[in-house]
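In the form predicted on its own, a lone chain appears below as structure tokens.
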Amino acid sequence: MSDLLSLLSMGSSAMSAQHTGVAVATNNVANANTVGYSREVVDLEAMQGPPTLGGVRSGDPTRTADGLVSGRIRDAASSLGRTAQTRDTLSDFEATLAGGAQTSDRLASVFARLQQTAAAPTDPDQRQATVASLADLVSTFHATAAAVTDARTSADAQIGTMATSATALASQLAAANKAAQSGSPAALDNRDRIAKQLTTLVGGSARVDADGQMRFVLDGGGVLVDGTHAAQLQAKPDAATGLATLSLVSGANTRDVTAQLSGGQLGGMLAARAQIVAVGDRMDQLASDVATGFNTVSQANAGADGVTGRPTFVAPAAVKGAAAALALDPGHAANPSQLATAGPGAGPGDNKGALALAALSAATVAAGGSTFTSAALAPITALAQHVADAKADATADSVVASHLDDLRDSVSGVDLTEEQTNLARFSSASQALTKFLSTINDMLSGLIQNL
């Protein structure tokens, strides 16, 4: 009778193991389309017990995951986050600038009008048209400066939003670390998903140390998550530039990490903002150079009334902000006859002043020894190149990320055919064990009745 009870116990244990196999296979099938899910496996272990084999038992389900592949996936997510964010932000900015009049075209129009005025220096209509083209040039500088300001403001707002999201994800990762101490496959999958989201957002790297806890380190070495402790990423405006800066805050310690963040969407936004600021700086320099160049020539020549010393533009107070502050001299706007088209003392029919102003089109008086037109085209050309580079990089990073996802699927993904086979195998074993247990139970019942 004791042998029959042992067989009953063995059968019960085996039945439990097969049911675990069915449950694991069913769970795999149910999560076949769950993003970040790692296929689970059940380990069956043969037990020995004298005088016969002691049956089988199952351990806790384990996940099929490769730490190296997971790390590379996070790295790829960081790189793709950066390039895609840079591409999108700069593409939008480029489209905004392309949607308005171009400074180079306005400059060309001004110089064409000056040539026409030089051919007819006493024609008031030509003077009026030239002054109008100068006013259009000023408006274009203002529009470009406004576009730069809007893009900078938008970038700073998004940087602040991203910092808030990063702080929330860091807290979630710290909580996931605590949950993962149980060894639950679902908890470990959740931790990996959060870590990927965090690297996509801020770059950095995540590693699992010997104690089983994940540490998340930002580019530059700042620790955002250390086990169950999470620091904060805070955005605030810089007192000097007004641009949003990023600080890593952990307890009483605050560390500026703006210059160190290079990966993820946040790094991409910082890189894009730097290009936007560069366009604004170059346009400010050009506006200052245009005002200075025109004023130098204008003040050396005379208007139709013979008066010299008048500027074409209000002299900018500083290079910074010159594009937004550029203004046509009020006298020119009110009275086009003040346009300095004549040489000093030469009379209203002279065109030396107009020719000298028109000659500025070929003069290398802009910053860097370039012409005004070249200086106007340079930031737009550079922006277009950055957009093209970001598009190419994002495409390449997308291919790498897709390849790594496929690699992960080959390791951790669910094969429905395989799981259906497992279900059939465990189900068949369960049916056989049901018959086995039923037989043992009948034998025990008969033995008891015959006692």
The other form holds:
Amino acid sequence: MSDLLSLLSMGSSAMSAQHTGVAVATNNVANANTVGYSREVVDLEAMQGPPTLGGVRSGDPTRTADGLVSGRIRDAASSLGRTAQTRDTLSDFEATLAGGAQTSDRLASVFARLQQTAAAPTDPDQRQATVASLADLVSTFHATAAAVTDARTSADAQIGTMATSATALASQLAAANKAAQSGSPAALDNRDRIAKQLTTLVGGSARVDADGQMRFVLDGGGVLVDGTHAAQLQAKPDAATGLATLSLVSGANTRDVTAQLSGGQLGGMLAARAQIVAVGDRMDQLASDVATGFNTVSQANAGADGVTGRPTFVAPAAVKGAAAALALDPGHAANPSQLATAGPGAGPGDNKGALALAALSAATVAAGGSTFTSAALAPITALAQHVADAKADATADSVVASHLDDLRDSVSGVDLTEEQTNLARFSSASQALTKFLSTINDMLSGLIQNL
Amino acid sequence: MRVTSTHIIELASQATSRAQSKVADATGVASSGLRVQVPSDDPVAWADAQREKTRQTLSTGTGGALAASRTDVQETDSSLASLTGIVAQARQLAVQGSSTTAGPGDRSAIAAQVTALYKSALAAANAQGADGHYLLAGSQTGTEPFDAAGAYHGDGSARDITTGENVAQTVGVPGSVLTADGSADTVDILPELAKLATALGANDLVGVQGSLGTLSTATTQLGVARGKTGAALAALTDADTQRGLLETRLAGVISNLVQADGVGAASTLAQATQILNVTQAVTQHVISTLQQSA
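Structure of the form predicted in complex with the partner chain, given the form predicted on its own:
Following is the full complex, with the preceding chain placed first.
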């Protein structure tokens, strides 16, 4: 009778093991579409018992995850976050600039008008049209400067939002570290998911140390999360430039990390902002050069009234902000006859001034020894090259990230067919065990009745 | 590599997404006709196209300058032609007046005709362009270049204009071509006409005979001046022809740089659409197979 009771006990533990298998397979199927879920497996272990039979038992479900692949996924997420953010931000900026009038086109129109005015310097319509083209050029500089300011302001706002999100994610990661101390597969999955989000956002790297705690280090070495402690990423405007800067704040320590953040969406946004600022600087330089170039020629020549020394533009006070500050000389705007089309001392029919102004189209007087139109094209072309590079890089990074996701899926992903098979396997075993236990029960009942 | 059902669906989904993206790109190119819609589509081609557009705009400006100058030169030539005709008529009248058979009454009548011609010559020399500027005033276009006595108050400057890329052409003829420059080949044309009228009115036979040679010189002088306007007109016409050719060539270059080949774009769109259809069919099949196995 004691043997029969042992068999009952063995059947009970076997039934428990098979039920664990069913539960694990069911949980896997339930989480088949859960992002970041790592499938679990249950290992059945044969038990030794006298004399030859011992039964079976199940261990705790095991999470199938590859830490190396997870690390590479985070690296790829950082790279993709950077390139995609750079691509999107600069594409929007490019569309804004390309959608409006091109400064190079406006400059060409001014020079074309000056050529026509040189052929008919006394024609008031020609002079008016030339002054109007100069006003259009000024408007285009203003529009470009406004687009740069808008893009820069928007980038700074997004940098601030990203810093806030990064701080929130860092806190979540610290909390996840605490939860992961239990060893719960769900907690570990959650920690991996948060770490990937954080890497996508700010770049950097996350590693799991020997103590099982994840540490998150920013590009440049700043520690954002150390176990259950999270630092803060704060954005504030720079006193000199007005641009948003980023500081890593941990307790009483504050460290400027703006120049060190290169990965993730934040790194991409910082890189894009640098390009936007560069376009603005080059347009400021061009506006200053245009004002200087035109004014030099204009002041050396005479208007239709024979007066010399008048500038075409109000000279900007400084190169910085020149594109926004550029203005047509009020005298020209009110009276186109002031346009310096004649040489000094010549009559109103002379066109040496107009020819000298028109000759600026071919003069290499812009910064860097280029013509005005080339200097106007250069920043847009450089921006376009950056956008094209970012598009190509983002496409390549996307392929790498997709490949790594596939690799993770091959290790940790749930296969419904496989889980169905497992479910059937454990379910069949459970049914067989039910019959086994029923038979033992019948035998015990018969034995008891015969007593 | 372990392949999960999720992976298979993901592969099908990505393939469909890629195919849709290609259809969208191909549709954009085919519908706009532009290969380069934003600078980043091809930065080098875009920059080259912009440079050629700048040349095109400058060439358009050159075209406007050529047209304005041609009108000016034609009007100047017309004035010079009038003056040539007037001088020729005056010389004929001088021949009549220098005849020994003509009496004082005849010369007085001829003097009246020459005086009328002088007024016409003065009007031709002070001719104005469409915007009111004096054609034969050099740079002093705001005031009458010749006074009632035929004295010149303009200057000798002639206008240059840009007629092509790095090419300039002198297109103006100042009123100084109607004055003596100190050489034996030139005379003050208008004062000489006035002198003739005076000599005829005074029955000064010697003075009238002396005018015959002077007016011959004036005719030659006007011929030289008209030669300049003719040369300028020819140069302007040639420059305009060259400009037209340049603009046609630039339009072709710009088109090649940024515009799409219509047949190629349509073919790419058809290809992309076909790939999308196949991908969608495969995706449906995959989903159906996985549903059956479930």
